[in-house]
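What follows is a single chain, given as structure tokens, in the form predicted on its own.
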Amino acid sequence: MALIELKDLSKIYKMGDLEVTALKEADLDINSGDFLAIMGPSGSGKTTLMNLIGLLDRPTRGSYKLKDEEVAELSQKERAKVRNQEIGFVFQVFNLLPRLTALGNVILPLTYNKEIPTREGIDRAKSILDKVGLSERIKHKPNQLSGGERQRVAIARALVCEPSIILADEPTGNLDTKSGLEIMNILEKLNKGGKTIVVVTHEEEIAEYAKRHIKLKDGKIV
């Protein structure tokens, strides 16, 4: 059984009287432990597909099963709960809160997960920051960290709720080559440890880390 099953998934945006089809009838299975790269030119539908997989958006039509449960039609509150428990996000722009320390940013998702006691959450966050090489920087705020360090904080934050899936949208886009490769090495290690990784990228050298590749063109998987 696939971890993720997409069948005939489409997304149409309405702009006044105009309809723009961002994703057309996508069929895709992603198995547990996959490392998948989603590639394609700008405007091809990569981010739309990522947002649908991450339950940040709802498809216009089609089926999306996560762990054999249909999730395409979940309410906003139900989608938020599934995101918190099952999916970790890493974005190109880091999305860290500037007033919080590295530790504070990593702990943040746990404030929405009442099943994890505060002390356990803090210990877990410190452990993950250590694994991404930031044990000496946990009290630093984002403006005191390099781009590569900020992206490591973002990865640690994505991991803190122990999700089964990590979605990374252009995770190296704002980084120099050395920092970008360090981030991909971290994602590769996570995948070898059993995490399912989905990366959106337009860079061939980044996609080489993945086990599988799909390409999008004009909203279709080709």
The other form holds:
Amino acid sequence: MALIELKDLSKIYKMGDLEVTALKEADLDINSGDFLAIMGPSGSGKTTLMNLIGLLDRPTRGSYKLKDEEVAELSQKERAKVRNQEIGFVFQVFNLLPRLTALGNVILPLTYNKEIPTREGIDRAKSILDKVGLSERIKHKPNQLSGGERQRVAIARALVCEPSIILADEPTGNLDTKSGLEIMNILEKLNKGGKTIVVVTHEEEIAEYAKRHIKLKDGKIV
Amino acid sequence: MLFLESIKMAFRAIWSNKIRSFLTMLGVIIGVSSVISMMAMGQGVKQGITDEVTAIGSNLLTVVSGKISADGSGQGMAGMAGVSSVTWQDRKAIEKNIDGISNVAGLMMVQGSLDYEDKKTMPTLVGGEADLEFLNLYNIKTGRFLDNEDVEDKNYNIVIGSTIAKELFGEGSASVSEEATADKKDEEALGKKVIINGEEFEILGVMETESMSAVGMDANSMVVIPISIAREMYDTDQLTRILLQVEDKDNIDNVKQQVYDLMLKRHKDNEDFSILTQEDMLSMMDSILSLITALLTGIASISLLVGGIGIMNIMLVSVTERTREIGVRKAIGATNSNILMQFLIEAAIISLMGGGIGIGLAWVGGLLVSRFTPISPEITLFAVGLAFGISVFVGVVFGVAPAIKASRKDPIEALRYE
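Moving from the form predicted on its own, what structure would you give for the form predicted in complex with its partner chain?
Now the full complex is given, and it begins with the chain already shown.
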């Protein structure tokens, strides 16, 4: 049984009278433990596919099964819950909250999680920060951290609710080569520990870390 | 957990924009403090009058011109100005015919001018008689009140209110407010000659500073002259009031009826007068004061409305500024209602803090007012509760639109926002 099953998934944006097909009848299975790279030029629908998988967006047509459950038609509230518990996002621009410390950012998802007690969550956040090598910097604000460190905080934040899948959209796009490779090493290590990871990238070098590759062109998986 | 966390987040957001948050609060601070001050002032004045009336005692009857119903409605205080139907002859008749009265006094209020050396003032002149002193309406601080001899012999003697005393004799010293100095000034006033409407009078006494007068005017700016002289000076028998004290409190209804019958007979069945007990006076004053207080409070609450608009404005700005934060929060699992609550709580807290500071300000203002004026404002628990209620209400009402705007943001758009 696949962790994620996409069938005939389409996303069409309406711009006035004009219909733009961002994703066309995508079929894709992602198994537990996969390390998948989604590649393609800009405008090919990578981000749309990512947003659909991450339940940030609703498909226009098609079916999306997560852990064998149909999630394409879930309500706003249910999708928020799935995002919180099953999906960890890592963004290109980190998207940390500037007012919070590294630890504050990492425990933020726990605010919206009723299942994990606060105490336990904080301990867990600290141990994850330790794992990504930031145990000395948990009290620092994002503007006191380097780009690589910020992205590691973001990865820790993605992990804190123990999601089934990590979605990373161009995670190295804003980093220098060295920090970028560090981040990819962390993701690789996580994958070896059993985490399912999907990376969106247009860099071959980054895609090489993945076990599986798919290419998108004009909204279609090729 | 989420609620507490939202409160913490709100404080963090407010703290990180200290000046902006304070300026936003200022609207609510001004609104709440003015509403509370108005209510406190109204309450203070009301309490002052009630105390005074209680001190005078409930065995006082007041006969005034015009038909006034006990709740203050009707043709109102027509008797205060213009032609009065109550006369000196009525007063004499009451004294002669009604039993069970210990003191009776007619009272005539007119405008006059008073000159002392190069100073000129326009006090309320009260034509009064000796019995007024026993009615507890005025208390002498220095010197003595008019006596029967002054009235009968038409002695050109007067008693002055504390404000007048200060105006005429209090100048030239920066420390007038200090008790000792004030006392000395009062002593100085005794025996001084002043000119009222061209006639020379001698000051016999200075009255205590009264917070409010139960007779419905500022006792502090009054000058009492013998009524016999006032009647001649203004060539009238009209009285503003006849005051009578009933010997036995329990007999007051009976006496009131007797006076009513007598007056009705004298006025040929034309009921153009009213006989009021202290309770009637009190309820009249009360309803008038309540009206004024409500009016002023209403005006003050407009500033609260403006404060609310300020909150709404700044919350809208804040929502736009934090679009990306909203996107992040949604991506990591915040529902629309989580976001809504977060911004709503923030607006409510800004408003509530403003309310708290506003109450503090009103309290300080109240202390200042009671220190420098005869009014002592009373901030009631009800007013404080009301202010807190209003602040939360304002915050929530004006925070709703920005919060809804925040909660409806599309996470993808929000994450892309620069």
